[in-house]
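One chain is shown next in structure tokens, namely the form predicted alone.
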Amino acid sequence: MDIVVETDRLGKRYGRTWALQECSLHLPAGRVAALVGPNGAGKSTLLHLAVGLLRPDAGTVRVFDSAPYDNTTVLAEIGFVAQDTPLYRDFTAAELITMGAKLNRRWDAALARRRLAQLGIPPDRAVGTLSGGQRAQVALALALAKRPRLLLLDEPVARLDPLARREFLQSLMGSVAESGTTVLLSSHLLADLERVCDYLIVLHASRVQLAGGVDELVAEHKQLVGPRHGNDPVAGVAAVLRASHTDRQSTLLVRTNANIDDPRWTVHEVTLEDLILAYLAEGETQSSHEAWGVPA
């Protein structure tokens, strides 16, 4: 299995605060991966480290098996759309495409022009006069014109209305299907991610809480409803992530390592949203324990 992005105990500190710490993950090639976490979890920091805009204070990050910073060979293979889709607002889309051709040795200007024409985005207007959705599409078209092997997107649709978000994600998936580009998409809009992503990375409290293929992760997590549960182990349950109780009944969200055959428990499937929220809550608990010096 080819690995596009790999981190090992990666850390980045701002002053005394660790924005990212002990972060270890790998992203296989050909995946469309969701990077999920609350504000301040370290998502943007991780992406900036992956594109060489930041250097780590601990651990390592490798892209295509090489360190990305000051590495023009690796950076030529990466497309990046940062938060707020920063563009030269006084430039037209046509001028940005021309500039991209001068800055990138492998540049598909025809692709960018074709995408903007399909979306009805005028090439001769300053991008600062375009709508937020149109600016996001221009930024995506420029990133794709690099013909990248890896595309990193940092909250690209957070400020778009639902229609603009749908159009952006449809454009993204159409391009990925054509090129086979590996994508790492940071967002907290879970419904959008569920439609387009097949790999999941949950980041919280500066660490990776969960990573893996979406179908595999959803399949190995279940909701159990049964008699009031204490601390007794349940056969087939590797970990209890969330529990709620009444006087006589317990509802558990669990990660399994085998089939649940105990007839006392009714087994239900879980959604991707259930799964993500459970691990974010688990990360919050760990963070609170660390803040008070209590073992998690």
Second form
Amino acid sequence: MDIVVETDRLGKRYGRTWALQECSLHLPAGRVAALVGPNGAGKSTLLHLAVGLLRPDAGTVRVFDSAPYDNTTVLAEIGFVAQDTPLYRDFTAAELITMGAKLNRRWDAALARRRLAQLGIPPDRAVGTLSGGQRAQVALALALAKRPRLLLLDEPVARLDPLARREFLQSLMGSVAESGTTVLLSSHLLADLERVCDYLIVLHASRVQLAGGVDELVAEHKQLVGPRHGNDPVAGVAAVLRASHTDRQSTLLVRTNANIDDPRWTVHEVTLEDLILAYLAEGETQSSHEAWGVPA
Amino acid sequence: MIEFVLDGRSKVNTYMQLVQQVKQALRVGLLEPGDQLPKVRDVALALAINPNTVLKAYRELEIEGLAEGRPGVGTFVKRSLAGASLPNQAKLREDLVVWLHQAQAAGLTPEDITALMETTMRATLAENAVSGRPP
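Next up, the form predicted together with its partner chain, please; the one we just looked at was the form predicted alone.
So here's everything in the complex, that chain up top.
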């Protein structure tokens, strides 16, 4: 399987604070990957490292098998839409397409024009006067005009209303179907991710908590409900992520490595959202207990 | 051509929802052998879902022998699920309507009816399997 993005113990530090630490992951080609985590988890930092805007302070990042920092060859293969889709606000969409043609080696201006025409976006108005949804569509069209083999999107839909969000994801999925581009997008909106992504990376407290194919991850995690459970291991359970107990009953969210055959446990499937929340919550309690200097 | 819809609240995988919708359409005769399934790009665009999910659903249908991919053209229905039962369904439906009216007259609520159906179906089909009668 081709690997598009590969990081090995990657780290980035701002002053004395590590924004990203010990980050090791790989993203296979052809996937649409979600990068999930709370604000400040290191999502933007990871994306900026992957697009070569930042230089690593530890470890390595490789995109299409080369280091992206100060590397214009690999840059031609990467499309990047930064947070809040920054564009030159006084330029019209048509002017931005012309500009892109002058700044890029590979540029499909016809593709960008066709996309924007389909969406009914005016070519002759300053993009600063367009709606947020339309601006996001312009930014996406520009990124896709590069015909990138990897598309990185930092919170592309966070500021959009539900309709604009849906329209943006529709355009994105339509173009992924046409081009087969690998996508890595960061987002908070878990419900959208479930439809759009087939690969998941959970970042929390500047570390990777979980990474893998969505179907595999969802399949190997289960919720177990059964009689009050001590600390004795349950056959088939690799790790307990979350446990809550009443005097008679225990509810566990677990990662499994085999079927749970023990008849005392009722096994429930989990959704992607359950899974992400469990991993985020796990990082949360650990770090806050530490910060307050109280035992967990 | 059919159009897919997604139940966002369902716990069923997106790709499985697509598979089930095709099968349902095959069962009721909405899709017939030779019909083309919606293009992957169109489904991804319409539902804002990952095209890999659509591909996975179509591959599943191919594995089950219900559909076949023609490179560069699309995916087509190969076999129907309605089979010989489709013409009989109208008559069976009439019988069922009569029975449902009887059940209602006897004071059964819709939940009672569903429960009775399910338990009876399980018991009867299990019996048939043991005695070797056709299901």
